[in-house]
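Take a look at this one chain, the form predicted on its own, written out in structure tokens.
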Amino acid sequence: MAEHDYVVVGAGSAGCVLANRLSADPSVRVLLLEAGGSDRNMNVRIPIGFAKQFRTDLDWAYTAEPDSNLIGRSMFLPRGRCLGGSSSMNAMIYMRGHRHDYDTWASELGAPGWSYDEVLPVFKRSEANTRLGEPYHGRDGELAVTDPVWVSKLAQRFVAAASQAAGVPVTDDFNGAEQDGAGVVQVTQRRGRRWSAADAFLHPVRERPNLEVRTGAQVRRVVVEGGRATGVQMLDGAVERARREVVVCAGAYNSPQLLMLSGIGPADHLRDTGIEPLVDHPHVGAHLQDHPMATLTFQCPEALTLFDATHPRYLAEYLLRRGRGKLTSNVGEAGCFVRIAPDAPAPDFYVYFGPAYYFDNGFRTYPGHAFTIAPSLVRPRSEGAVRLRSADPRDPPAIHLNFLSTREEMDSMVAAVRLAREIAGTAPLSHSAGTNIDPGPGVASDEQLEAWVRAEAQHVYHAACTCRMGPEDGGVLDEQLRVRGVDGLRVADASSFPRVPGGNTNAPAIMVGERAADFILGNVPAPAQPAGATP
């Protein structure tokens, strides 16, 4: 057995950020687990290449239960297996979210210390933003914020042409005074090159000698004695100890796989897959949420897509300009946030932009250049439950979406599909927008429309709230990220958020390991200023 002071499971886009918090105090030892391996991969590295992980080493791979919801469906769920975690498979847009999400986590979700003033300073603490400043960016810290190196000519189109539609405005800042609006996103990459949670935060201080990062270390459950977690046991049965933390990492579908391998979740659920309760807990598991969305594809006349991007001399450029050209592409390049439900307090849809054919997680593809515009319901309030199929912890865990369970939902997914049309049918877009390839022209009505919703729909990879913070009788975690009924445990990813963001994912749950490294270590700011009008 080895001694540490902190185990942190799961080196993604929290673990890493707490990896580098934790060891800062030399007088620390810090263990940091990751099940997958390196994450130097020319397909991690290249920002275009980002889906040509799936279903490889990279990826978890994870296949969802059939939803009914759904015609029965299974869906596809890659999730990151190297350094970096999904951090290093998303499509590296930088986005936070709404004032409202965070306002809400607080004042009714049982998130005390969690308002978007609170969290403001936080956000910026990590945020090293090429183009942007005060009082709503950072500049100084680690993770590489930027504006995209290389953009086709039909997202500054569809900006234009959803600026219209949508009636919103244009906006060079998702996360500034206001989300409403259509605009080019920024990036997480530096150098044309993906920066990822591992580039940000791990891979500059992996040579501190009181940390220690391990790979190919699946962790089997986490060690509880006398009420405590006192460290964790692997796969081959070798125990690691922690003296004072044990912080899971590992995200939305493993961290609550984790708990309950460990006797702490559902007691009925765990009895029934062989695991003696330690701690009743019903929510470990439950409330997951994901952002539902519907992909339509157009044939695009001119070649102004990434449909070539696989050409050699797009390979060279990148190689021989250091990081320039079609392949610092992240597809969603641009997006528009609109409000679809006449009373929505804040931006419900999120339509993504992309100059390529991206339809089935990109494993369907289509012979000529096409775009894809896609709506996506950012503010779901259907939940879906992670499970366990058995207490081996090589089972990948039973995922239940429960997608567009209610009447609400469909409705205005329906409504989304047709202003992602108008959308591009209004120049300058309608210039550049042939055929309607996905769902096709002959899908018109509202039933038909429903229909095609029901057999193509996907998510956005922003699985979250399977271990939620919330009030005694609603959550996993306390507002400091701690375990409850379990000492010296906490849990610090998406899994933790009290209700998916209005936004991506990635630099919240970044957000969440710097806080549980202030909760660690004692260290929590002052909340910020108001800063003004409502982002």
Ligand SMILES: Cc1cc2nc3c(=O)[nH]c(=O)nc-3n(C[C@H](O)[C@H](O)[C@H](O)COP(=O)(O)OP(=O)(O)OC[C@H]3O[C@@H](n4cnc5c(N)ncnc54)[C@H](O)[C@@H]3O)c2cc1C
Second form
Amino acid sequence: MAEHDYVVVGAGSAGCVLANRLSADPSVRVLLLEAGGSDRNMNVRIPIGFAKQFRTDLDWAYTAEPDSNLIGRSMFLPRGRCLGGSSSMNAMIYMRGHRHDYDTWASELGAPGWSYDEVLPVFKRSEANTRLGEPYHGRDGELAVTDPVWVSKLAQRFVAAASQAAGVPVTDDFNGAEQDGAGVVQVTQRRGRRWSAADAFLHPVRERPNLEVRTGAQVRRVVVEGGRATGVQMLDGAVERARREVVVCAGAYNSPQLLMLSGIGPADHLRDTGIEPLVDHPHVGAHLQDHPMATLTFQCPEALTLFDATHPRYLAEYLLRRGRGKLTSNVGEAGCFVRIAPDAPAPDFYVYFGPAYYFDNGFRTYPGHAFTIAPSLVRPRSEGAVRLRSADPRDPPAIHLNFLSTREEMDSMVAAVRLAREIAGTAPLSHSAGTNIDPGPGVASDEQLEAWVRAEAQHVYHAACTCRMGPEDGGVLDEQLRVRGVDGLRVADASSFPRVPGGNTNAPAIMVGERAADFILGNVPAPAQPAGATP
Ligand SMILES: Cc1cc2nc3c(=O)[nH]c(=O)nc-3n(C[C@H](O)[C@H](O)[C@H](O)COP(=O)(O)OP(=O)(O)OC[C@H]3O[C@@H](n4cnc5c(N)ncnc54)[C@H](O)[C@@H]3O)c2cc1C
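The form predicted together with the ligand, contrasted with the form predicted on its own above:
The next block holds the full complex; its first chain is the one shown before.
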């Protein structure tokens, strides 16, 4: 039986940075446990290959429960299952969300200390941006953030067309002063290869003698004794002791699953599943959010897409010219933040652009050049839930998405689909846009568009909020990520967000990992005073 000071469960976006920061003190012993294996794989390393990981050993490959709002469909839910977690599988878009997201966390959602002004320095600390600097960007961190090595001509045409059709400026920084705008995204890559949280925070410190990283190590439950987390039990029954704390960083599906398997969760549900409740926590697994997305695809009469990217000459170019050419594309090359609701306090949609036919997670293919315009609702109100299917930790959790459950959300999705078509019909993109493949041109009325959204909408892989921070009567975690009712236990990952930010979720998960380290190490500035408050 080994003893460590800290046991971190899950080597994903948050877990990698946390393990790095905690083990920076050589007197502290850290154990990082990862259920998956190594990240040495071409489809991890070469950016365009991310979707080739789906349904392989690198993927938890979950399936959601049938969703009655989506004609009973069960969506495919990929999650990274190797060092780096989902940051080894994602589309590498570097996006933090809007100031409004974090200010709302702090002022309305019971997470004081998490306002934009308080989290901005933490984002900057992790970041090694190759172009942008102060006041919004860091250059000296470990997470490589860069302009893409290769951008399709179509992406540039999309930017011009989207700016015009949506009435937003062209931007070269979605993480700067203003989010509204159309532009090419920055990506977490270095020299044309993916730069995951493992590349940034874990591999460079693997030799530290006080950091033990174990792969193929799935945790079955947190051991709680006398109200305190004292360690974790592995699938084979072995126990790993934590002298100080256990930190769960297993992601938005697995962190609540692990808490519930440990007896921390809604008591009735736990009893129904045959688990003796230790702490009755109705909010564990609740409040699941993700960003619903509609993927419109268009034929392209010009050979300007990624359709031919599998040709060996592009692999040769990539390998011989050290990370150049089409294979460095993250597919989601450009986008546009826009406000569809007239009173939206921040952009309510992000419209993805990819110079490729990307439908049904890449499983459906098209035999020719095509591109995708995919509006996603970035401030959804619907909430789903993660529940246990059984007390067996090898069983996947039951994931109820409950997407688009309100009239307002559905109406705004239909309006966003219309905007996507308008963008495709605006010069200069219109010159490259042929038939609208999905939905077909005959799908035109509001009723038809709504039916199509229900039949085909997807998510953007941004699962969050299932162990959210919040007030005593609504949050699983306090504002320092501590699980209420259990000492020595924190959850730090995308499940900790009080509400899903209006942007992608890798950078925010890394920021949460950074902050978890700050809280544990006692490096915490006092929360900012609300405007107008007397000190
Ligand atoms: C296909 C895809 C594309 C995406 N594209 C983008 C994008 O372009 N930009 C962006 O910002 N975000 C993107 N995301 C989302 C983003 O990557 C995630 O939100 C983020 O990585 C989540 O970080 P996390 O730390 O919460 O969890 P994860 O990174 O998922 O880490 C959880 C880790 O815990 C491990 N684990 C789980 N259970 C156990 C257990 N019981 N015992 C031990 N280990 C366990 C997992 O194997 C995993 O390694 C994408 C995600 C996916 C899947």
